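One chain comes next, on its own, written as structure tokens: the form predicted on its own.
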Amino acid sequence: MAACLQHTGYDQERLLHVSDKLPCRVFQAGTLLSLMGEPSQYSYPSIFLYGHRSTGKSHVVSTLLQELELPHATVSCVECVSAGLMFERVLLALFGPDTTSLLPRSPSLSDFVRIYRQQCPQSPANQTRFIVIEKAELLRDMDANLLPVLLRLQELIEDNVTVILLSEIVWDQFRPNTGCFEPLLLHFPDYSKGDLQQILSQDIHPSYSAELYSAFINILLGVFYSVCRDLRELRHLAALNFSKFCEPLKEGKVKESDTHKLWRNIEPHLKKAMQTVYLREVSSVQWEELQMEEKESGAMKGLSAHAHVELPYYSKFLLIAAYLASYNPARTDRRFFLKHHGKIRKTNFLKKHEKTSNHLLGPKPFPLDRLLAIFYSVVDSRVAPTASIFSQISSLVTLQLLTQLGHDDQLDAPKYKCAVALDFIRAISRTVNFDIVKYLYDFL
């Protein structure tokens, strides 16, 4: 029997309904509900929820607040690019649209606190108000006093309000050097293989039995669990590949109980899908087209391995930077990528009698630090050197868009070469509105 939430301040039937919507996260939901307390009680001023991506943080919080009908405002730091937008969303959700007109054009923290305190007597809180802030790690890039104020907003406003921060990083990377009010911490661990099996098995197909779909999920996790534990990515892969899994059943060749023959049919298809995990080398529609073409001709056609690659945003800029590093001499980097490079005499920069087309000579190897330096110069936004950037470099190597030179045990930094053609990189550059020709030495 599945675990269910229990709390004296809420109706048990409603808690049972909430528990059904939170598979494998009832323990975390129960802990959070205990921290929130009964609706009429004063809750703790701030709660910090952290865990990796797709661990159920937003789902648990939104389900509890909506199903238990608690007054709340949910804002995302990705959408609210300024503190003013965040203040407007919070006041709109808690006090209605008339309140937002009281904010000045560029509201400050003191404006937000003043208007909030003015609205409290007009709309007294008989329940705790909750302010949920998603992607809270972006608060560190906003005003330095914003995070400390949010953590003790209850004290400043003198109202029964609790701020819930959701983040993918730990609290130690949040804590300001000047100190701040410490929130309560609640960790959301990664889903185990059994948890993923239970959650994904709920997405049953109406035309097939639940046992068949559960067997398919078991096969899928057996292949992908070691390299991917992201629930959303696994759900995407399951939706793409289930029709291929059921092809022998539609043709009447096997029965649902013959999982061994079904596995032999889907195995080569899953190996191809392994190359597109996270990177979306083909879209869902294109993947279905490939399945139809394979059925007709027995081989992939229409889309070559690199003809229509759909890479993540920063992977495209990494590939552009790699192409520039391969085909531009290192001495030209200052000319192309340094904003305040000073005056460079054209006669010294362009020695045409010595110049040979680098595109005819082929790509040159380049070190990792040069690749990252060019990448940070050409990308529009400021990007921190996180593990995600380095993992995308490895993925480009796996896709054979980059070639790594040397061995894994080499002592010095690894070197790479770009393995794509000019037409291909120009097509990639157009998708991000980057004119790569202006940065190529051969086209000066």
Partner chain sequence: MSKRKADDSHMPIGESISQAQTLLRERLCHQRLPTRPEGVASQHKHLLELLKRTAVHGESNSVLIVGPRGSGKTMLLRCVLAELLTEADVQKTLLQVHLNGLLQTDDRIALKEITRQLSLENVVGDKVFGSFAENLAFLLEALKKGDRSSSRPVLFILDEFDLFAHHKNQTLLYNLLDVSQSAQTPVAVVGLTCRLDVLELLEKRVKSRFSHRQIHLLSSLTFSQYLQVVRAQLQLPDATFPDSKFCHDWNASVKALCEDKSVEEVLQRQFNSTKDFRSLHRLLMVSLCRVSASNPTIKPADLVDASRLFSADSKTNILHGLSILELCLIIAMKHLNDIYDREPFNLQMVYNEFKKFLQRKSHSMYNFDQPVVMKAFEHLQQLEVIRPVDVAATRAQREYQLVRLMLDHTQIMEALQKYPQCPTDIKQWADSAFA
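To complete the pair, please output the form predicted together with its partner chain; the form predicted on its own was given just before.
One chain, no partners, no other molecules: that is all that follows.
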């Protein structure tokens, strides 16, 4: 370890222990510690820590506070749906269970501050009390006064208290209209590739050597580093794929030192994992099952689960018609769906600007009449406009493959929009032998 935490106010041995627990974060922990000062000294009323997900914000703060045994309360805004719950937790952690009964039902900020001030002289702490608030960005959705109050809590309560806010979002997005007490901003930078390698290499598998594991991490980072820097996510991916990596070793085909062969073996799996596990399309259990299956059947089936939606025959055509109506301009319908559409000057027809491509701008709304007209011309058999067709349209709306615009009670000439992607509609039209790309104006 390059640096070590040092502070006169605390026991040196404990600090050593703390810095062991915080790999690659000693500098940030040191800054925080120096801001906190000795336990008896005043600290800055509010500190705002920001940085990306899993850069060790909560970990550093909670390790410091716990290991140094400072009085603190940690609340997460995700858990506290109301301000009352937050007050209860803070009081419980700082003053024990008796105080929470003093809070009235649905307590106001005024009640909280009053009870806190009452409790202060009864249990005087000669140490700074810390209130840690995680996911502070959610404070903005709560009571408008809550954030300004927390920021200047020290002044309002007249106690040696420091509020530490943790968030992923920058402070500029928090500032209320009339301004407020400005907290001290502290940035937690992301881990560099070297840091990630160092941290990830710590969870070694007991039956394999450390070098092998760190070689594996190296390969993993090579594939995922450009899309994902989230330590937690990388760690999960590492745990999932390590057994696959070791398979050739177990079978005795490859030696540990032959990293190139190991790399060739694992790389396609990692690429595949990026398409599925990283997107959370499948859970890790399903992924493991898939890997098992693959060994048996030999072929990996397409994983994009949403490409397989079973629909009735006419519904498929309705959906295709809706897609065409959404993405083609109405003036081109004659050209696509009329046998004798007369003469159209080809140059004029094809002249279009890239900006107007509907596949960039998104689907346009269309009336029901147009949908039905296109439907009758794309479906090969004659269909009567029965109630069954109309009910299929409304069930497509329920499935959220179509969206109805305007109010539901508009009965005459309702308007719809198609809400499926090109890949999806291609898969659908393939099942009914319909070449949709030929009918799309954007792809002419």
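Note that the structure is predicted; figures quoted are calculated from it, not measured. What we label the rigid core is the largest C-alpha set whose atoms superpose within 1.5 Å from one form to the other. Residue numbers count along the first chain shown, from 1.
Novice: Taking the rigid core as reference, does the Cα of Lys364 move 2 Å or more between these two forms?
Specialist: Yes.
Novice: Please say whether, between these two forms, the C-alpha of Lys21 moves by 2 Å or more once the core is aligned.
Specialist: Comparing forms between these two forms, the Lys21 CA shifts below 2 Å.
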